[in-house]
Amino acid sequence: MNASAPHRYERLADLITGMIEVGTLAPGERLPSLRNISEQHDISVSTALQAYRLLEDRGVLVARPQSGFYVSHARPGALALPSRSRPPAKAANVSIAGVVATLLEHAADTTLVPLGCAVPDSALLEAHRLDRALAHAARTNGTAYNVYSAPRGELRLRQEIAKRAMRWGHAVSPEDIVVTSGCTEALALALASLTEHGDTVAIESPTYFGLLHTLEVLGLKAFELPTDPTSGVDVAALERLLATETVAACVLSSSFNNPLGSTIPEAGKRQLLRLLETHAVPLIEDDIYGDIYFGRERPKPFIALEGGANTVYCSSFSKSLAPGYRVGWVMTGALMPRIVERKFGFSLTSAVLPQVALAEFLTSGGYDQHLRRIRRLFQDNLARMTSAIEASFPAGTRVSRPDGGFVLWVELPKRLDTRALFDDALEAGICFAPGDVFSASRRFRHCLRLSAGHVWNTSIDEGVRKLGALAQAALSR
């Protein structure tokens, strides 16, 4: 046999790719089962699976749990990835409160095409079982739950959160968890416990505008680190910073950075943890998108890795299940007394009834089934949105390819100002997030973020394409 000849699974993969390219297999179409295709081509089931997995890795196919393999809606690699960020090599005061408030006001306008805030559509989440659990708790024991809980929150919910942490390799006591009002309060508590007014905090660039707003409120400076759209923050740049500057804390996404969608590989996470340990700099990690992964395994957060024991872990159910319940949590060890003290000062305690309902839902096993469904929906939404961008945005547009979450980062030609494009879009009934709100130094004015968190329909598809046409028109002026 010729050593250079393709293996049988590679030949099958090439055949399927060709069928997709000529239109025999359409985007979204289900492929034959592994057993059927193995019989059709006289190969083993394992060889057929190898071909399907190869195409999945290439982005040609999408695997749906307990359903099979489907043709992806996007043509992988058609658009280049966004550029690696190059922020200024100095800390900056943060001043974005006004623009964030304006964006949130427009994002709440239900008459606009909802591409702005990264809040999942309640119709897509379909959290009926959770709502029934809340209604049942209120009906049967509402008086008992109409009280203040302890500052740490309801024990049963903290136990369920601790059980889920075991799945990705971190053993934690419920006593080391504090329930918060979403991930925003979790991050605020962590920062308030580790920093003083005027301190410098190292962050990704671009990063979530809610974090920037929190830094501004706490009077903290931001040092923006170069960030790759695939592999995340530049660890070497952080090493150079720590060698010359005093940094009070580092705040990073565990997985699927908002807005880039990037994830630091596990080896990079371990390297970063060793670096921070050497310089005695605490790490605050935001893992709010961790459960919304499209690969075979959930990326491990920093806290679950060697050297991550002192990491302050923040997350919530706002992106995956119940944005309106506002239930998040902060997980930490030695810092717990300071976290509890500040929780008491910030908000005293969190509402009891939503915690009880969430604990019941998690106990029932409904959350895992729900996650499998929304992962598929969000992945399909991102693929459809990418296709619409490819078809309608100006030449030279770049777009992220996240392996989780539900936002896309779009880089446009540099002479296009997305702040001006934002005004044009509002007039056309479309809301998106301009790029400058994701930077303390107000960079990325030629970039924007789009949310794919709503049920995909004609209105959203046409909204993305109309936005592309507006960008085309802006460039031609």
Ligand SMILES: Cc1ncc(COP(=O)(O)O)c(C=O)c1O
Contents of the next structure:
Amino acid sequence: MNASAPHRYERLADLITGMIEVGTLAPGERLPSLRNISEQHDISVSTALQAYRLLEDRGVLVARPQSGFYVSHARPGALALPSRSRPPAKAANVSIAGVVATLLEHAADTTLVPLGCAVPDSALLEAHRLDRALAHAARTNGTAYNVYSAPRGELRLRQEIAKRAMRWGHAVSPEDIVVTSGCTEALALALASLTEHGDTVAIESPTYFGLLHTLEVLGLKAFELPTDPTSGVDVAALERLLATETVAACVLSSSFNNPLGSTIPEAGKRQLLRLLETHAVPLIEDDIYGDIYFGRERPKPFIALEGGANTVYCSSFSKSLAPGYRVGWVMTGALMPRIVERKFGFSLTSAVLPQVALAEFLTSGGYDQHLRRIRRLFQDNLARMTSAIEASFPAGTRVSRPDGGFVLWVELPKRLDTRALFDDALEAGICFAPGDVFSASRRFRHCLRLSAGHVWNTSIDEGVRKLGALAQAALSR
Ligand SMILES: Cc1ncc(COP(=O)(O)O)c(C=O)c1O
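Same protein, the form predicted together with the named molecule this time rather than the form predicted on its own?
Expanding to the full complex; the earlier chain stays at the top.
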């Protein structure tokens, strides 16, 4: 069997989930007995049991002793979605560096339950294959690779990146790609090429705290746009902003915004691009989660729509393959000379060996297989985490329902302060990301982000439930 193809129990689990989604199986309805379903699908009873158990773990089914499996009444998704954000309609200086540094320090503490940092568990990545590719390159050609790479980075890697862009509809030359030190440097290069100190940049609210940090370092102001947990930024709000203020650039996630999980539908993306073009405002997009989608198709990034001339695309392999290799890239057209100039100024070039190893891995075809596996895993993790939240967090808690990535955004009753909860959680050995680090105006004090990037185990399950209990306790104080 193809190692990447779903197992038979996963296929059955998907089928049952689909039947529940379209209403063929209703909440509370009993599923066929294991014997019956195994006969219907020509599978063994143990395979059927595996499917039912998987759905039980996901909170889709409940098992009743001596009776069988039933469709759960409280399926994941039963909690309401977080509210659409309503940031202040004015640009603000960003001052976030201190709190981000503290969070990162705790998130790196391996003794804590790791719900704080959005990094994929190294056990889920293709570490051995990458190790081998890196070791082979060092052994056979180490001296030759101990040089400054070509200005834009290793050609073979850029060719592989260009081939992947071609798949989602963007024809690009390797000359229009610069390899960077992660997506962080890609975003910094794009911003430094398009803005001046003091300029205003339009962003999502909430947004990734690393972006806020970069805005702060570059002396840029943030204008936070209202953002819906499903459909992303409010295009009408952007239109109002552009009609009244000078905006140097707009920075948006291509899909699965961190932390909210939102994705602007394709029609909205096109509308937004036309609007930005009318006002001659460039778009910088961050597509770091794009490959980790749960639906049938990868959402198209902005650069693949409306010609892409006004767009600077940033991404990296940090969420899907190798956070420690620090390999990302920026892709754009006319702005390229400015980007290359700044790359020289920031870091000259990126290290060669990690690029060679990644190019080797991508050429071997292993990446797609790996992606199929981690997509299923992260989707599963998010479902388990949602179930644990449903079972343990205070009434009125809302949770995001992302179609990709591996983080959840949790909105608690307004009275709760997730800064205080953060301290309680650290004492209990749990790390999470408090909501206010995701906003330039330090909003979202009653929200938090949980990462589900680690292999699911009892410690993580119990950590989420314990956090729910701490939130309940804080509420009743
Ligand atoms: C949305 C987003 N962009 C960029 C980054 C940073 O990426 P890199 O590690 O490749 O610099 C992260 C990491 O958490 C992220 O979530």
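The term rigid core refers to the most C-alpha atoms you can superpose between the two forms while keeping them within 1.5 Å. What you are looking at is a predicted structure, and each value in this text was computed from that prediction instead of being measured. Positions refer to the first chain, counted from 1.
Visitor: Would you say whether residue 39 is displaced between these two forms, judging by a C-alpha shift of 2 Å or more on the superposed rigid core?
Guide: Yes, the C-alpha moves 2 Å or more.
Visitor: Taking the rigid core as reference, does residue 441 move its C-alpha 2 Å or further between these two forms?
Guide: Residue 441 C-alpha, core-superposed: shift of less than 2 Å.
Visitor: Has the Cα of residue 310 moved 2 Å or more between these two forms, judged after a core fit?
Guide: Shift at residue 310: 2 Å or more after core fit.
Visitor: Could you check how much the CA of residue 25 shifts between these two forms after a rigid core fit, in angstrom?
Guide: The shift comes out to 10.8 Å.
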